[in-house]
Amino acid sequence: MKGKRLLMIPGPIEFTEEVLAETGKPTLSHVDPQFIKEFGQALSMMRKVWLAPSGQPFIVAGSGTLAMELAVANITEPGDSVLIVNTGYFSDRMAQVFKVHGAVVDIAPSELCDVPQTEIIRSMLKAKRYKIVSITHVDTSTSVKTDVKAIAEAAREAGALILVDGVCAVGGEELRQEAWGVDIALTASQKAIGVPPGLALLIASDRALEAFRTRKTPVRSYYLDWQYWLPVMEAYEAGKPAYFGTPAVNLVRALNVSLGQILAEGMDARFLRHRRNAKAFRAAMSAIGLSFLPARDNLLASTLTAVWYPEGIDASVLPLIAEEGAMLAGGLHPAIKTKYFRVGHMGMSDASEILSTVGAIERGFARAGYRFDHGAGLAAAEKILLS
């Protein structure tokens, strides 16, 4: 289409016709046999995405800072231990809803742009007893990964509650929630699961449930509260309505194709395809001469990438670079905010995309005046997505 410009952010992303068809129907009413349906097969569709076969889906009208309160508030109490590993901006975030539901919080550090060593985390849950031990998946601010798997051995080893920020990772990065022992997983609609914003989304395990409903003091929130929220749950699944507060039915009904196309494409499949393409797309840049944020290469995240700006470049380059087809993103965590830029390649994503993206970077690039090799990137990326 002419004058489109791709949406490459790290969220909201693109999305697919069909996704985007089922937002302009006529709403129906969250009672009607048909949403009851479609709803039912969006929360068994979750299971499989996230690989939590035996998980309690939820499907809440809200952001992705929602499905982090909707996680924290239902297993934590006033005076509960727990230990953010922390990897920036929204490990930080995190840090700050368990402060706001009682939780005694201590952090496992690393250095900016950087992840704690999982001896130092294994150090720190055998000095101290935690309930619950909190770990983001990918984080927005940075792209920085982290091993999941096995922070998650660790903690299940010292008997703590496995809590994953999976905002920017669920559906693109691979996560097996059940086989890695994550006992909640979160994401939001608008990252790689490819439905517009407002759907906070979470599978909890039999752990988390029992943490919730053995717990001594109720839940600081009322829209939160696992308690209206989960008889909801299992009523739709069983195909019957039920009611707390009215889900937003398109997004829903988008959800659930949504779902099904993922599963379609097939959940090793995708993963590879988006290794793939992040792996295409850093080619690019480093054959422009631009290098990472993140301190190793097996940090680097496949559902968006962190570029530091050359000597002599600013953000003033994002606009030429929206101007030849491409919206990026500009830096977020606070100590290096003017210093880099970000590139969302998660969901729908394919190789048109990510050589559409970056021809338009090096076009804003040489017209910012930066020096390189004109078709150095481009051919980077296609010797990758060839292969």
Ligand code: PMP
The other form holds:
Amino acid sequence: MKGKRLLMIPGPIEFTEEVLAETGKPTLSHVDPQFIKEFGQALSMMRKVWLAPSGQPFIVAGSGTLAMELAVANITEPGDSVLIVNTGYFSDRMAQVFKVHGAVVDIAPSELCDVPQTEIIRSMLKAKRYKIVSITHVDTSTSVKTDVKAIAEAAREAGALILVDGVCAVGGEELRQEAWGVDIALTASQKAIGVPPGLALLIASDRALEAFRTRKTPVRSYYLDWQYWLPVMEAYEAGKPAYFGTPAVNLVRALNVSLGQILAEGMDARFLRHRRNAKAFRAAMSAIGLSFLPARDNLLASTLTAVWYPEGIDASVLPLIAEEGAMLAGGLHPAIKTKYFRVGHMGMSDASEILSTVGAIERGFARAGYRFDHGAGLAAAEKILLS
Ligand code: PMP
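Could I have the structure of this protein in the form predicted together with the ligand, to go alongside the form predicted alone above?
Now the full complex is given, and it begins with the chain already shown.
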């Protein structure tokens, strides 16, 4: 479309026409039979997207931070020990949320743009009994991906509940909640789930619900308390009306459409497409001489890429790239904020979106005076997209 700028930040992302059209429909009553049916369908489709066939889904109005607190508030009691597998900005945020809810937080530390070593995590799990181990699947500030499967295995052996912040992962990065033994995987609508911002989403395992049901102290929040939300989720899935707080009707209907589109593609195909797009994008950046933040190749995420600016280039290139057709994000990690930019490639991103973005980056960098082999990025990306 002439003049259209692609929104290629790590959320919100480009949404499909069908999803956007759904948000614009006249709002139904939250107890309208049509809405009850669609809410129920969305809940049951979430289980397929999260690969958590026996989990309990929650859909609550709010952003990803609310999803974090919705999880933490219900499974944490004052004095609980929590281990945070720290990969930066969003793990720091999770630690804050746990502290607000009275947890005693230990941190498995990592170097900048790296993940904590699994051996260190294992030895911390041996030395102390943790009720919860918290993992950020993809840290959106650096595009570092954590090996959730391996850490969840270690945490499970130690008897801990496993919480995964999948805000920049669920629906794009491979996550198999039940097979990997993850107790809560949370996200928000605006990223790989493909719905405008406004929905906090999570699935809780039986063990997580048990931890909630056997609490000795009340949940330290009124709005977040599962004792009010759980009956609502159960009722909608059973086709009955229920009320605690008015649901974000239009967004829930859009979620229903988006989850349908995700499942029509299939989860394995979706994980593969995200991997291929990310690989194509990285090949393009490498071909024009740029490099990435994550310390090792196996830490590179599929949902976004964080790229170092080359010498002589800074964030002033971003408006030029936007003029050329792609809106990108600047740095986020406070220690290195001005030194890199971030590109989201999740959701329904296809080959033309990747190529348009690479083209806009090449033209923006060329205008900023960076010297490189023009077109090399496009050729490198195309090669992978065609393979
Ligand atoms: N966790 C991660 C990994 C994120 O990427 C984000 C948002 N970028 C959040 C949590 C917080 O989500 P929100 O901005 O929707 O509150």
